[in-house]
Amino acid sequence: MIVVVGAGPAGIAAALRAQECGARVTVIDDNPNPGGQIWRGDDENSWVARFRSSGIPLLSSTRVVAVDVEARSLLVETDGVSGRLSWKKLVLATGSRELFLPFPGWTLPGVFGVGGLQALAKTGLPVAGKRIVLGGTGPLLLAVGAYLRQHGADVKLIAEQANIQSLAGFAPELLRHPRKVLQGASLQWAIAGTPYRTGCWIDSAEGVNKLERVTVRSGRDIWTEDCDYAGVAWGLTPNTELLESLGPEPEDVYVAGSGEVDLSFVEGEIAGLNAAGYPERTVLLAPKLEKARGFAAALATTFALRDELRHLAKPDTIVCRCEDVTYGELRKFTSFRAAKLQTRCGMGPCQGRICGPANEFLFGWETGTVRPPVFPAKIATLFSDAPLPADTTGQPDTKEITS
């Protein structure tokens, strides 16, 4: 059986394809909906109606904990249900999550990453009225301005840290995508009227025990905007603890899908033939991973971050926000395993998720390897061998899953 974990672009792509080959597929998501953070809660999207109607298995609510390379199974908690789940041939399109940098104020509430402001706007935190203001990079801050604006929120700035140079550099490449230029202009008139300043982003956040205003700069210029929330992320670092946790060039396992949707797409799709048996057919689809990987390079050269983001930071501002380590702290090191020996930076409940990529960032540190659990779980979880029980996989016995 091949095991699909993630249903984002990549995942679903995957699964579809290695079900048109004839193959058995179940899919692993910790969300409650396919989708992903991409396609999140879009059920018009007609690739998630897709995946809905072709009966493909599907584990939501879901979190991988450990995978043994040897024994071929996954770790797995779901609804208080743990197990063992088997597989032949693994597919990680585990995605990425928003890179945030510190900045002095960047704890306080009201202080949203970008995609996961949309986010909780999209499952009910009320946005009409508010006052918002988005900073840091990419295009996913035009994508959630625009949906903000269409639930009522007072978009009062987009803060861009990319200067128009970079952006203008860009347009040959967009100019060879057609679709994507008829979603950038979509986007464009759907927050006519925001703001949105290049070279740009926000410096500190303040607020008494919440956010009430931003500092942002923008060359000399520096200025406060009122308001309500901030969505504030710095592009997409990719969730690689799974195949890192696997050690060197494990069989029989392939990734696809790191940011970009496109290119996550026909990674999934190659992914999920080669997982399938037919690695040849993949060889229809060169020529559109070629044209996602340019459009993927030019969007990383057009936004690649700005070396001022490296002095946002003050000596009392928290970088590790599980162990409240500050930035001062951390500076007196020279490697991230000499700041986690001392500190304790990285080893709070998201286990460097947050501050190790802007460690990376701001210090140039490696930050080491992964151990299991990838994610924190409940003591009976660690201790389960048994088989996941059918019915959570839609399977008719415990056979056919570790078959």
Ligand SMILES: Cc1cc2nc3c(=O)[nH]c(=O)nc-3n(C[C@H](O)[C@H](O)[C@H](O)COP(=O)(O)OP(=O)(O)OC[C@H]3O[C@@H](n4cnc5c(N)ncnc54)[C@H](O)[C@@H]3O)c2cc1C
Second form
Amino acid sequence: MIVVVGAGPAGIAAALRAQECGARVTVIDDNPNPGGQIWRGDDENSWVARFRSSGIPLLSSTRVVAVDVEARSLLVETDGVSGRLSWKKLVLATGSRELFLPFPGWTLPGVFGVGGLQALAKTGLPVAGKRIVLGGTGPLLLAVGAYLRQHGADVKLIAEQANIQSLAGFAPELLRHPRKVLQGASLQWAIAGTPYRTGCWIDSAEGVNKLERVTVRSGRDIWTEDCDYAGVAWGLTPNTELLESLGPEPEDVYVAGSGEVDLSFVEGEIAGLNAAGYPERTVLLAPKLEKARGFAAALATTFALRDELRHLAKPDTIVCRCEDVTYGELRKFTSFRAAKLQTRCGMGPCQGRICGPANEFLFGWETGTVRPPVFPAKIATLFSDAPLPADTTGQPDTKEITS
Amino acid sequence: MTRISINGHQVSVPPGTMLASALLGSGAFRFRNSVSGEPRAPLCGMGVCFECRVTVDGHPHARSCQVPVREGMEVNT
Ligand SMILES: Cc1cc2nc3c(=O)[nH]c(=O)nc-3n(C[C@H](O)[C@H](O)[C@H](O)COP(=O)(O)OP(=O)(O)OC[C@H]3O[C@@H](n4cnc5c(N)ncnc54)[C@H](O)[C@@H]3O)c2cc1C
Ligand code: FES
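With the form predicted alone in hand, show me what the form predicted in complex with the ligand looks like.
Entire complex below, previous chain first.
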């Protein structure tokens, strides 16, 4: 039995390839619908449709909170039920989340990750007439800018930190990917009329108890933009918590995805074939892998974060939002471990998911120190070997999920 | 429309709205107080940052960006 964690492009590709080889596969994802960050809830996407009609079981709204490598089992939790699921081969396709860099005022209500702002808008946050500034880097800024405009927002500025020279350097790579050029062209159409400044970034956010304006910088020019919401995008950071909890070189565990969509997909295909025991079939995917890697590498170079961004945080800027630990406090330490012990940085409910990557960027610290459970789990889940009677404790029913 | 109560005030939102979106839409900006007393509101919109925690039907620490609204839900920020 192959268990795939994550039903994004990588997980879907892994599951379909493994099934093609005749393997038994189950997929787990903590969202209600398959598709991952990019295709979520998009039933028109042909891969999501293929996955749905494949007959591969999907445990949706189910999250993996720990992996036991010795026992080859996963501790999973879903609404009201939790238990263990055993695997012979495990594919981790857990994707990525947004990276956040601290700057003065980033804790003000009204400052979001651009992906987060889009997710909120898609789930009922009215944006019509709202004045919005987007800042950071990468194609996601344009995609979300276009989405917000289509829904009536007044997108006042899109500030791209990369400079025009590096964007121009990206053009030849785009030409090798005609489908992406089309995507890019339609995005440009959708944001026509919105100022898009390169070599430009949000320096700080200001307001009393909520966002009122941002200060923007481009070269020597500094100005403010009044706004209701700001969306920031500094790139993505992979969800490596489960993998890190496994220790070095775990057997029969395959990892795929977390990057740009085409690369995630082909990595998923490869992981699926390997897990199903057909590594020789991956040879055919080599050209596809190389092409996807080329594009992903060009993206990474074009939208590399500039050094100035390391200096946005001031001594009183909060870095760890769970425990309110400031840049000034953290800068006294030489490692994340030391900072954690002395300041509780990274020890709040997000378990360092937000401040960990920020600390890596600011100080060059290694921060991968997540311990199971990788998500705050219900107590019942942690003791799921010893089922609690639901009627007497009022706790969720706990049972063994057999596969 | 789905009716929910936000700090005692009745609000109607389209069914399927996520609680965080409903709260922001209704003008709520202080979802929780940080350990030093600052107002905080959603950041990530995808269940990672824990900034959107509110009390739902008496249960504290619900991540409102992951909770769809339900008829009669009582929310306190
Ligand atoms: C906000 C946002 C917007 C993006 N937009 C684009 C875009 O426009 N174009 C582009 O090319 N790329 C985009 N990306 C990058 C995107 O991550 C990839 O293109 C693509 O989604 C990667 O596929 P994946 O399968 O590797 O990961 P994902 O699509 O992220 O899928 C991983 C899945 O695993 C699940 N998961 C993670 N951990 C667990 C766990 N412990 N238990 C259970 N389930 C778990 C997640 O819920 C998720 O559904 C975006 C990323 C983000 C965060
Ligand atoms: S907004 Fe980040 S967890 Fe809800």
